[in-house]
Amino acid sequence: MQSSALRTSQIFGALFSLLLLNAGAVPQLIQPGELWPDDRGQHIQAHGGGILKVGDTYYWFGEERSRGLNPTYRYVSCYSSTNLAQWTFRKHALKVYDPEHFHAGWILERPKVFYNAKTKKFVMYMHVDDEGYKLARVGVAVSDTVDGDYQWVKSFRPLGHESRDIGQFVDDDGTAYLIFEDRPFGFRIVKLSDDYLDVEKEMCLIPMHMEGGAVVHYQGLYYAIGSALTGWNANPNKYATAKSLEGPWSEFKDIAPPEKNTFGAQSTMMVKVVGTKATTVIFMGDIWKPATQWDSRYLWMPLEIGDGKLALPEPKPWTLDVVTGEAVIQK
């Protein structure tokens, strides 16, 4: 027979294990504008990034801007998370040297990854350009696995148009779209081809000169947000709504008090988390530091959204339960 002391020890051990398990399930704090360490304790380098969910895991792709990188290459980092708060560095998913003779100083920005269920390929889009931003093209790379070694395929101008900042949108029916800034005309939303390696159809041209474009479909309405053309400097990001991607789109309005300049951030994506109790739409933004790009920060906040209105609340620490979809902003 077990002694009373042994049984007590086993009970306490089981309780301790249960407490640890519950602690791991507690939503972790997201702190906008602060250093965001990964599993190595290093600040996350996924600037101008995008989120792709595969199963129960989220993958964050973005521009790698660490110090000490080989200046002849351009890098895209990949991180993974199951709660959108704690991130594990997977690898440099793309490491490429001037694939089409863009020449020294060429630019790779805003990588976004789509999964194509028909081809079973992961397809990365990115803005590629020369130092003077005259090329204005999208680059395409592919991989068999989400965190694999992406291989360069090509670059092109979508439907022949200039393309600088890009964004991604996957509708609730799984249809994939590319968003891009066409400097002479405005903000375009286009449907990708069946294999996602090209652009098939233009859905709309929004005649607003905006970059950092993002779209989300929420309760029967499409919401589009974007940033004015002020380079590295923050500005009042704006939003519009439409019942269809083809439009017509409403007048653009500020997502935050205009004097706050989007709290120093620029939009890159809106992430919709559908839970068992609520649906939260997260504003993903970059707080750029052009002189110390490796120290650029992130502003992620749950949006106040619905009935044709969208607002970015003042940044505060907050938590998200990815199972229930509930977000709680700290007071």
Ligand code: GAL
The other form holds:
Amino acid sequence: MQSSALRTSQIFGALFSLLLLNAGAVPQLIQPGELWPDDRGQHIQAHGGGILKVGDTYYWFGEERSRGLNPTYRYVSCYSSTNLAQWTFRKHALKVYDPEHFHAGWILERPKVFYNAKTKKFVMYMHVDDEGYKLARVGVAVSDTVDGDYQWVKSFRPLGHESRDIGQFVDDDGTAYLIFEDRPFGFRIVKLSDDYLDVEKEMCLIPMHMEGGAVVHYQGLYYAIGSALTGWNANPNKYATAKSLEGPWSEFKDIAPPEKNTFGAQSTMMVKVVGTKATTVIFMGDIWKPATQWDSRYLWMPLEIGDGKLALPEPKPWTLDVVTGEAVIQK
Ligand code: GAL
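Requested next: the structure of the form predicted together with ligand GAL (the form predicted on its own having been shown above).
First the chain shown before, then all remaining chains and molecules of the complex.
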């Protein structure tokens, strides 16, 4: 028979373990505009990025802009997280040296990764260009594993069109789309081919000049957002809605009071987190610092979205419970 002292200590032990478990599950703060340290304590380098969810793990890919890297290479970083707040640096998923003789100062921006269930390959799209942004092409690289090493496949102009900023959208039925800015005309949403190595079909051309294009499908409506063409400088980002990707698309409206210039950020993606109690759509944006790009920040906030309206609230620290899908903005 156990002594009552032993039983009491066992009960306390169990309670303590429960407390610890709960502490592990306490949602962590996401702090827009602040330095965002990874597991090594280094500011996350995933600019112009995108998110891919595999199982319960989120992977964040983006432009690596640290100082001190070999300048002849271009790098795409990969981080992983199960709560979207605390990120582990995995590796440079892509490290590539001018694969098609673009030019010494060639540019690799806005990488996005799709998973193709048929080929079981991870397919990375990115904007590739020369220093003067005249080539206007997309690059494609593939890997058997999510964090690489990605191998270069090719570059091309989607359906023959100029393509600068790109975005990624995967619909609820799993169909994958590329969004790209076609300077003379506007921005286009195109369906990827079966193996994702090409683009197959144009869904729409939205005759609006928008960069950082992103789309989310929420409660039966498609919402598209993007920024005006002001380079690294922030501008009022806008949104439009449509019942189908083919359109017709509504007029574009501001996502925040226009004088706020999107609180200094530029859109790169919208991430939909479907939980047991709520669905949160996260605005993922970049606060660029062109003279010190390694220090560029991120603005992630839960959007106010629904009934054809979308609004980016004033940035404040917030938490997200990825299980319930609930976001709580601090007062
Ligand atoms: C921005 C674009 C960035 C980068 C920059 C260069 O408008 O969104 O990805 O290309 O211009 O000036």
